[in-house]
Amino acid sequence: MKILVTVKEVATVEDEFEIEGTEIASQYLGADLNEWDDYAIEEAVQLQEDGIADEVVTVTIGPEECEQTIRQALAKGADRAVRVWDDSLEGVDLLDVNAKTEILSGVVEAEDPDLVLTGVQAGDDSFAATGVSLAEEIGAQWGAVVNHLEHEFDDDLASVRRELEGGVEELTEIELPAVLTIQTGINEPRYASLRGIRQAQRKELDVQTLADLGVDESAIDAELTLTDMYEPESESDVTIWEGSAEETAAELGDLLRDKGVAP
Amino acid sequence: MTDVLAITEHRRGELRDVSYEIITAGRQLADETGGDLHLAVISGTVDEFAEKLNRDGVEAIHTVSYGEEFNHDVYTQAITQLYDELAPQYVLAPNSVNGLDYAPAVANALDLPVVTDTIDLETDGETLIATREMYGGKVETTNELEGEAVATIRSTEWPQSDGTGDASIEAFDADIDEDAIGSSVNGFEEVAGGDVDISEADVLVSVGRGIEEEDNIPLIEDLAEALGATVSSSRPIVDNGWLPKNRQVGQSGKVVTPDVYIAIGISGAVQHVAGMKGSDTIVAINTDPNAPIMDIADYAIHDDLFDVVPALTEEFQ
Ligand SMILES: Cc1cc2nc3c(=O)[nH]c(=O)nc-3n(C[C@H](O)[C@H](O)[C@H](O)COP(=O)(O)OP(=O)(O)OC[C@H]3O[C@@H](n4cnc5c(N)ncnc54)[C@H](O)[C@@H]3O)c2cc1C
């Protein structure tokens, strides 16, 4: 079985930041492997260790700078990586779900995986929609918000648990090929070993353009345009206690005693 | 005129609250240009559900009787067929776990753009202006979509509709292709049981990723013991196996309403806030003055939990 895992480098924001137009000013931004994708990578690597997957390939849409993040996934055990980038993607403010779907479906066509694992959502734009949209596009089955996957695929079925609201899980069987969006808690993502990090340097990282994938440039014309970004208005009149830790702790202590909820 | 098709949600025989919220959101959007609001209710006891959904401002309720519980293939087929029949401008779905399991597929099948987790929607009949958050709630954005679109709405952002309506209730004869159904739901399981019920606690000392390591959890347990409070947590703490599942507060954990909720090293992501915003008094201890939890906190300490928590424990020992 071949598994394709989508890996995104997400932007992280410092505690204090400024907004310029429809972006956070770049000096306040960092970069990290998307939390949910980390769990998807781990699940794929475990499937390989269990002798079920023959190959784990990652796919990332992003510029050269994100190769650091891709190497992290390779260091954890993915076999090789595909990175899609192109001049036409350079100036795009926000890649919407449709654009990602088009690009990723081009990669699926080339790789023909039996299983695609994506994170439930990306920590930066948090659309939480690309996996399911991709499944529809490529004519595969899917399951959103999967927090358990049985590692036997009897009768070409994936037995999963989907995590619903309020501590309820749904037990579902999904035909392969399928796209599963992976929720945190499904496993314990590993840290890359030193050996893994060294090996990752030698693994294949293949860069593809839209043209290579047969994706028309017009496919990424965003249908959704970001028009404004601002800090949300605070809903509460928060009282901020200032001072040393002893002083602020004393304020909180008084509140708890006033409310009669602490001795 | 902007017609809206809003999809309702139920589980194990009960309509979920977001079904009444989506009526409000849909009505608001349709009102902006004088359009109609259509509801769809798919699977389960649809006639019974339709009665309950017949609230003020709904023009028509389309029932699709097929199967008992949610199945995304049935939903996707039924909604795309309803769309072809009704030609609404917007399809609204809940931004629930199930909404996210079909709305993107519906959008892609219909070749429409999709915008998820919206907290406000506006239209002039041409352009949909959707408000949503990014970066875990640190910023809010507005987004424009031209023409028809699919949008999912965040729960509890719109009030629940009330008032009895006089909608027409029509059975929609969806042509469900059984061969295209590639998944089956075999049951449900409650997973957050156990000895402690955090939803009963008067005071919750709740710990988040700011605690950094499992070895630091006793810091929080000591505080809880000194206060006679109960320990709860955000999701990563449970994902890491540092506390059992029954301690998780939030959308996929428990909803809690204590007198005092002390959020320690918790950023206040929407899925966490969904479980604790009904707390009487919310206190946040966080080094980040811009953490989203500050927007709902009543009291805040912008400081290192490793300094504040031991000092507080000492006060009560
Ligand atoms: C479908 C779905 C369902 C989910 N369900 C839930 C749910 O039920 N419950 C839930 O909680 N989450 C849920 N999540 C996850 C949620 O999106 C967040 O990832 C999670 O709530 C973040 O937890 P956190 O606040 O502890 O961690 P973070 O977001 O990492 O925040 C840590 C905070 O600690 C602060 N901090 C760091 N160091 C210190 C220090 N020394 N002193 C003081 N403060 C410090 C930081 O400033 C930061 O604000 C769900 C996500 C999805 C996609």
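These figures come from a predicted structure and were not determined experimentally. Positions refer to the first chain, counted from 1. Heads up, when I say rigid core I mean the largest set of C-alphas that superpose within 1.5 Å between the two forms. First, how it differs from the form predicted on its own.
- The two forms, fitted on the rigid core, differ between these two forms by less than 2 Å at the CA of T12.
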Contents of the next structure:
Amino acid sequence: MKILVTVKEVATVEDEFEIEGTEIASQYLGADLNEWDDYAIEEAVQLQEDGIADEVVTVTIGPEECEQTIRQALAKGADRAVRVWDDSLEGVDLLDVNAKTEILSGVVEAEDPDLVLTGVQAGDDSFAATGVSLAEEIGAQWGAVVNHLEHEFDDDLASVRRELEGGVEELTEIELPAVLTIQTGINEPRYASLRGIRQAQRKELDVQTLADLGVDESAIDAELTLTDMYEPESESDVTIWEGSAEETAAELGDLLRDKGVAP
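Can you give me the structure for the form predicted on its own, which would complement the form predicted together with the partner chain we have just seen?
Chain alone follows, minus partners and molecules.
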């Protein structure tokens, strides 16, 4: 079985920051591997360690600057990586779901994986739609928000547990080839060992252009425009009582009764 894992370098922001137009000032920004993708990588590597997967390949869309972040996936056990970049992507401010779907479907066609794992969402744009959109594009079965995956794959069926709304979970089987979007908590992502980090520098990281993948440049014309960026206002309603435990307990009891929390 070949597993393809989509990964992304996402922006991280300091606690205190400033917004300039529709961007956060660069001095407040950092970069890291997307948290949800880290869980997807771990699940793929575990499948390989269990003898289910023969090869784990990662794919990312990003410039050369993101390679060091993406090599974290190689350091944790992925066999090789594909990075997609093109001069036509240089000036794109917002790569929407449709564009990502077109590009990643080109990689799927070239790699022909049995299983594609993606993070549920990206920590920066939070679109949370690429995995399902990719599945629809390539005509594969899909399962979203997967928080448990059985490793047997009997009869080419993936037995998964999905997280639904309101704390409800669904147990279902999904026929391969399939795309699963992985939720945090499905496993405990490993730290890359020093040996793994050294090996990652020698693993193959293939750079593909849109033309290499047969993707027309018009596919990256975004239908979305970023018009504004602001820090959401937070609201709080805090009551502080001062005095002895007996006095404050009585006042807390009155408040809870007023709010209908206590009889």
